[in-house]
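The chain below stands alone, shown as structure tokens; this is the form predicted alone.
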Amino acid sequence: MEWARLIDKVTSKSLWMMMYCTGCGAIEMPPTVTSRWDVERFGIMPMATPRQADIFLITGYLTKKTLKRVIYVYEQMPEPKYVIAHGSCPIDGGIYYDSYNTINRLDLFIPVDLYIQGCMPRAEAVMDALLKLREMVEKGEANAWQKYHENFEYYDKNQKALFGENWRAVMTL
């Protein structure tokens, strides 16, 4: 077995998840990580810091202000890293699609590995997506993080169009 395949197989058995929950998306996470569905039995555990997380699960709507934090968290995560867009809001703006301050497509600003459709997807859908991501990692198919490097100009152009040319220089957490 070549080294890359071995690393993918081992990585898939222990994935740590950083959750960014806004609005109604947060309500589906406790059942997923607690005894009802117990995602930890599959080696997927919640993590409190981006520097130790493999999965970035983004739920609920995103505003311009919160998107900045999402980008910073994503960039702090070590590679390989995986993004799941949970619910209609990060996919297409959801019920807030026509708001002046809502981000309608997360994938314009950071690469997304997996989408969970619905408003609001139930905990079973979250569990299915996490297991699908685990399978993709094991097969070496979850590689959206590489697109961020390969197409950085594209993502950077979209970020600058939304936030302004020097948004990183003036950003404060």
Given for the second form:
Amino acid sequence: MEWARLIDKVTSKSLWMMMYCTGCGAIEMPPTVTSRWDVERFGIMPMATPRQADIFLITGYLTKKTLKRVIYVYEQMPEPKYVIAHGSCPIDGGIYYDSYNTINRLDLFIPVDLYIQGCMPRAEAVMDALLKLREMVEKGEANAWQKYHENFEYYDKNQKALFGENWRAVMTL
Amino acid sequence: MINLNNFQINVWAALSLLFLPIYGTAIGLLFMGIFRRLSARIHQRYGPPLWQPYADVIKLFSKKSNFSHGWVYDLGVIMGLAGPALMLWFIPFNGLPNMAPYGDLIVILYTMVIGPLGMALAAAVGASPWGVLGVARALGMMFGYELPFMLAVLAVVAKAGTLRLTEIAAMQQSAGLWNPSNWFYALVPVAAVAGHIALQGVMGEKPFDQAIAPHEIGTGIMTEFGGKYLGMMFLFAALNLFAELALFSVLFLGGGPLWLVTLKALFLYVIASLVDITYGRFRPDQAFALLWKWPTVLALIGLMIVLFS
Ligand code: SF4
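The structure above corresponds to the form predicted alone; please provide the structure of the form predicted together with the partner chain.
Zooming out: every chain and molecule, the one shown earlier first.
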């Protein structure tokens, strides 16, 4: 148990994030990672591929088309993995709540650790969320990834209801 | 010489062989920390603490799911780590018993290729098109920097009249450990400068980082690596970095005991980092053309000066 605590402590000092930037929130990422706010001083670094990432940052609205990619990318990330939903769009639909092709709630499809509210949240809010996530990882509380194993039927049912029964077989990237 | 009939188990030598790769990895990771800090300061950021790469490696090895792509993938990663360790065993450090008396420059130049080749093998079976593209670029770059590097080494060999790295190191220290007048950087300066430019390519620093090329081709060779495999990749990068820098400082900057070589390696690495941070990435064809033009011509001139003087 002690060993696991120690690993959690070290892990919280080194979190690599992958940013899914199709929503408006992408514009808040440059100030967060460059010299204005510099998240690298907390060991948080943007990474280019899902295999290398620990944090999956969803910056804004997800259409039915991009959500498929998000689910695929999420499943490719090695565990433990953490998801941050950034902006109101992935929380409740935001201003696109009645759009014909965006989804309203991200956590119906993949488990989410943290939400940042706002339309759009500023870089300070992103920093705040990242530090909060760091704290949660250190305490061993950021366990949403386990839900994907435990409640996979639930997520699978929601995914299938949206995309059709055999969407994984049909989809080509 | 190793003679199996009266093979003596030399505990001190065995321990030093065990110690060298561990030391090299630790120092390489520290260098990476220094690099990240340095680049942050140049970007006017604070940057991560110096021990950041150690935390990164520990985190990567503690990941709970690791994706393998078959036994070639697993073995390639191990082979990648073995290559620079072997290379480090053949580099002479004063007062540290290792395998340096039993191998010469040819052996070292061969061991230099084992590590990157192992990683390339793993990346090639990794089923990611970016990985394969990275491998193709890495092999292309290898052709690019090996020619000038070999020519520069050849100039040293011609000047020293021997292929033995132990003798080359001793020759440079003949005027004293701290006296640079016998260093090959001073004796064959033109070739040494060419070798120094090629070193940038050997280490894969910008402008020659086409094989990794973050955000251009994913991360090239590293694209498919995650968890423990990426951790191994990091250890390989650290060890390989230290081994290459140590080789260059023994060849051109006089060598010496391990701590002195480490200091010289740090000096070389800070220069390389500054170049890396201030340059952009060249296109593969531009980088290749550059390597086969200036350093190669310089190294050839240096070789001519040595041969005809
Ligand atoms: S929350 Fe606002 S800023 Fe963010 S993606 Fe939605 S509409 Fe754009």
